[in-house]
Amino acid sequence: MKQYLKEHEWSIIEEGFNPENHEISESIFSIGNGHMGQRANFEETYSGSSLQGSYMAGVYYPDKTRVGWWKNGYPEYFAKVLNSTNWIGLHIVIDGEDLDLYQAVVSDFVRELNMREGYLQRSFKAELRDGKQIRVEATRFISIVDKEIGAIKYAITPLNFDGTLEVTSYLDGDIKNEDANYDEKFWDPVHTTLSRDRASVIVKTKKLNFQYCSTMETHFYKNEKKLDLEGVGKEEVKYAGVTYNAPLVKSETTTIYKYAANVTNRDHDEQQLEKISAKELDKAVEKGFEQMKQEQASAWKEKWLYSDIVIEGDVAAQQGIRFNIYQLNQTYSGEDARLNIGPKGFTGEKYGGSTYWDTEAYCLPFYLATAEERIPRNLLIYRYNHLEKAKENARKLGFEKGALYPMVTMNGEESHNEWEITFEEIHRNGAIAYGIYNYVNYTGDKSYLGEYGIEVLAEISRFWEERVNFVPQKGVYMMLGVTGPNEYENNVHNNWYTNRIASWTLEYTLYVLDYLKDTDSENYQKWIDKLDLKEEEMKKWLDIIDKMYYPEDKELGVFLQQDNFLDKELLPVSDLDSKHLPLNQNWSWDRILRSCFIKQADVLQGLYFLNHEFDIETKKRNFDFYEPMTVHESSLSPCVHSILACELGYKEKAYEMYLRTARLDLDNYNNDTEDGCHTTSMAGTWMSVVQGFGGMKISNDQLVLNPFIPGQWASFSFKVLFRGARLMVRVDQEEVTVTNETDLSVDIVIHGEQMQLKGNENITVTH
């Protein structure tokens, strides 16, 4: 773990500059907005170690598969999601000294990430080898309202000289991703253009023709005055420059403008990438920095309205928290059904940018609780309309029939090359499916069911089908060789998580087609003939459901994670010494595997996902069991035992979970934040709060709520849209009151108590 940013209730910040920690903030102090992101590398030269990183949504490279040993079934590639233009580039150069804090003596360093109204800025004093000493203050964004600009302001001044001032204001397509397989270069040249003020650099993939094009322009100001600079040309291979001369004066402030338009052909024609970056480009230069700024925080407040949670009386609670939703939200917007949500984001390469199992389990109720209907709708479209690449998926590991959803994608098609996760971790295919129920349950839009659902749940249920065993002399399904959530185990018989998944994925799908029978018997008999779906299959169905295999020990009342887990030394944690943990980073893959150390919860997964169907005891025991031996080496794992400790009345564990999943980039708790933050997980963060201190659920149309309040808090309140209605919980250590901020009556149950809240009104309950 390492602590050194200064708590906030609203900025992430960074005080003092140490190039041990930098690629760590390049990391944390990333901006995006859902169509574009970056890490907080500096604009000027930096020698030291960054990751220099501007990333594209949507756009990626299927980077040759490198294994030591190919089997059959591995995917061809795997998808990049590809480092791209740098626009950002600012070279500085002082009386012919380049600016470069990796060679400077830096005081003063500030970095700001202003979370509240969405930019980040950076301020510091840097002595020369010749002693001269300036002041530089930088501020930029990435626009969510004009999704295709970023803009910069970069002010120098000098403290105890006159001198003359250089800036090359360039454009750099010349990028390698520090993650290539083989290490290529992705991208081609196209096209650069130049002009006094502005230049364009055009290039596309080597694979997949992705076009990205990027144009600038560059303003300078003294004293708020505009300087007219006559700009020098400078144009090489990928890349296009500008560079100005302007004299300095001591204690006399020259700032900088840049403005880029980033724009690539999955949105426009190709043959008109320029012309159109350009006409963006000068919306945002008639605009200005200032108003662009403006318009930014506006933006960042309304999504602050549906989506923030306040903690009060615990600092370091809260800037967690705002952390991550502020990440949520500057990753996906849901604007755009073809894009989904990285393990990364924007913030690292890690991962490959693609989409995992993670939204359906994680992202999917953030989206539900804080934005409007159609964008967690297009979540779930997403996989729909991945639908026959999950079909092909499936046929390519040898199954006649069904849809094996991958466990990386950027396209639909498998992208993961391990084989014990891309062969045997096929839980993620229930992962999908969970994710329409957890919708159409939490939404109430069961439209949603016959218009897409019903079909992937039927290919998901093929697919569980064909995968079981039936075992006669034991009269039971089985499921061979997989790999369940706890990747700390490989090529296991019976993975309790993923045989109760698959039983549940198969009455699910049974009780949407009887409802679809019972309401739409003309839409039920559609998609009974699309699909050929057969009376005896269905009894198929009903009989695996009976006979599933589960593995338990009836003696000490737990699920076991899988056939002869009890056949391990089993040990806590907590006798380990500190010296071996992260285990992943100190032992080897054999050693972990015959140990019983769990990275992430497994069967605590199974009893979250479907927390309905088990009494209190049950979950006791085995959270009592299970959460002793982990490790939280993933970092989808501290909610998860955070919301069950929340359920079960462990206070103390419940909060310190939340502190784990809602600090684990911030405070670098698997030293690893410098790869990227945890995007994903990040959603993890907020159910937490909503759903393990909150005691949000939905049962039976109704939003139920059980919340308790750790003891650091004086209180704490969220905000959730339900069936239409923005609901304000606040909780402190009395009692809980709900508010309606809209017209619409709800129907809820706070502490087992059922009312109805009127539109405008407020309910108390005492604890």
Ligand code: BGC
Given for the second form:
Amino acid sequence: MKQYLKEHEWSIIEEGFNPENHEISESIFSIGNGHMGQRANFEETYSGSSLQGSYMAGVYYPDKTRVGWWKNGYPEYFAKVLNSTNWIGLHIVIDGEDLDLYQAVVSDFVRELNMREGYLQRSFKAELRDGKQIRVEATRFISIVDKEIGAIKYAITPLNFDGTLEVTSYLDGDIKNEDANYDEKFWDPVHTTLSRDRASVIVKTKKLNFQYCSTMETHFYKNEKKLDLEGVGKEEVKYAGVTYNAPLVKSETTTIYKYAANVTNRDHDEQQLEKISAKELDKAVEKGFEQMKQEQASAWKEKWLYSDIVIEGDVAAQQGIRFNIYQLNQTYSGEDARLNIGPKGFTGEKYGGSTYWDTEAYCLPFYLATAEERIPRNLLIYRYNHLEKAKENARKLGFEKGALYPMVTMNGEESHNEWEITFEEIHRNGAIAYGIYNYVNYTGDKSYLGEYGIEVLAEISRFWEERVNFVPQKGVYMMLGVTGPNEYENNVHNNWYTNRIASWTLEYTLYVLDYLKDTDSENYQKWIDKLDLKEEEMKKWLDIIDKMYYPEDKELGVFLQQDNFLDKELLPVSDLDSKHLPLNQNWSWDRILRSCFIKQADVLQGLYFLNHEFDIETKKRNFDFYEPMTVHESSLSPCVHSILACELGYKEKAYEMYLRTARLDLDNYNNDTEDGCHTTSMAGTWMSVVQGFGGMKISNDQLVLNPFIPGQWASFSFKVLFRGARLMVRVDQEEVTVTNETDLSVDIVIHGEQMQLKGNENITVTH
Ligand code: BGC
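Requested next: the structure of the form predicted in complex with ligand BGC (the form predicted on its own having been shown above).
Now the complete complex, all chains and molecules, led by this one.
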């Protein structure tokens, strides 16, 4: 835990420079636009510890697998989002001395991430070795309007001297991934071009031939007047720089504008990359920095209009939730169905920028409620497009039919290589089916089922059909050798959650088939033929649904995480001396596996997903049993507990759990923010407010709200899009008001009372 950032409703602010916090700040102050992202590295040289990071969505490298002991079925590689050309670089030399904040005496340092308008700003005073002082103000953004453009404004003022300024504006494509398995560089040079003002660097990946072209242009101004400086080019392998010299006059500001266009052959013809980036750059230069910054502010205003959450009476909470929403919006914009959401977004390299079950289980609800339908739909299409690969994956593991979606993927192929997870954490398949249900239930867009959904559901169902085994002596189907969401138990038998989500998938698939049969018999027949789905197979699914075994203890009235859970020594976390926590840093893996301690929601994940199936008493008994044994060592854990605690009326617990997720990165709660932010868990924080405190659910095609407000807050409000209407829900200590900001009427249920909310009207209900 480290609290060094200033509280502010709309900005993240760091005052004073401490190199010890620099890498944490590099993660937190990251900027992006769904197409690319950039850690908050300094533009100028920095010789202290830093993780340089520029990432381009969808550009990845299959890094040869590195494992201790090879197991058949392991993937050959781990796909990693690539650290790519550094386009922000400005090498600043003042009277022959490099500007380097690790060497200079720094004062008045302020770094601000302006979330309302979408830019990063930094200002400081630096005293160089010979006492010369300068003041710098640097602003940069990655445009959410012109997706391939990044722009920088860098202003230098000498405070106590006249001298000379040498600036090399550069593109450096000779970049390494810190997490490379064999310490290799993944980029090869293609071509570099230099002219008086411009430079381009084209590099390509050693495998898969991703090509990446950056083109830059740099302008200099003094007192609003453009300087006509002669640039001198310098070309190296995968590098191009242009050096400019200008006199510095005491108290006069020299302003550098750097524009960069970053394009790849994922989006454009490979032969045209340089031309296209030059064209994009022309457009950016023509608009200029200030106009683009204004357009950025308007585009962010629109994003906030749909996704903001306002918390009154608690600035830290307000800042926390806005930071999460900001990061989610700049990580995934949903225009490109080939892209997804990595657990760290564009803020670091851990988890390889790949897709996990986090997307369906945690991120989908945020995009469902805050973005146009086509955006969450693209998250589903992403999996649809990977169906063939998921089938291949199942075959590779010896299954005759069905699809097993990978634990971790970039292109549909499995990247993960720990057998207990790769082969056994198969519940992820259920989350992908659940994502389809969640999308249809929320949007009402049933057309998805007949167009794409049913094929994915049927293939996942087939996997479950083959993965269970019938035990004749007991007359039940079981699922042996699995890892549930709680990764602190491996290779267990009959993980309740996995058995339940598997059986639920079969139920939902049969329901969807019935629905198609009733509503669109032609399409139904088309799918039956395409899938070669026989009556016999559907009967088998019914039999599995009927005879699935669920471990439970009737006396305790709880579902059992797995067959042998009660054989463990059951202790609450509160009995552990705090020196043992976090367990994953203090205990051997063996000790963790034998213990009762739970990493993240497991049985409770099932009660959250399939909430409508269980009565409140059942939820309460299970929550009371499992939560005290849960260490929440996955950032995905507290949100589910917070939501359930809200439903159960455990107000303090709900708020305690919420606090663990809301400022996870801002306060470096898990001591690992320097690796990148916990982007997917940020969606969980959003869920804690909207589904937890707001009590929002969709039931029978209606929006249900059951809000309660933590005592610490004066009010909170959130926006959701629901079936074409945009609603603003405001909750204070006395009442809840729902305002319909559109013309469409919607049916809603507030605190159990059913009502119709007409267009542009509002309804208030007292708690
Ligand atoms: C969690 C998984 C999650 C992964 C990526 C792990 O620590 O246990 O559930 O998918 O992190 O966020």
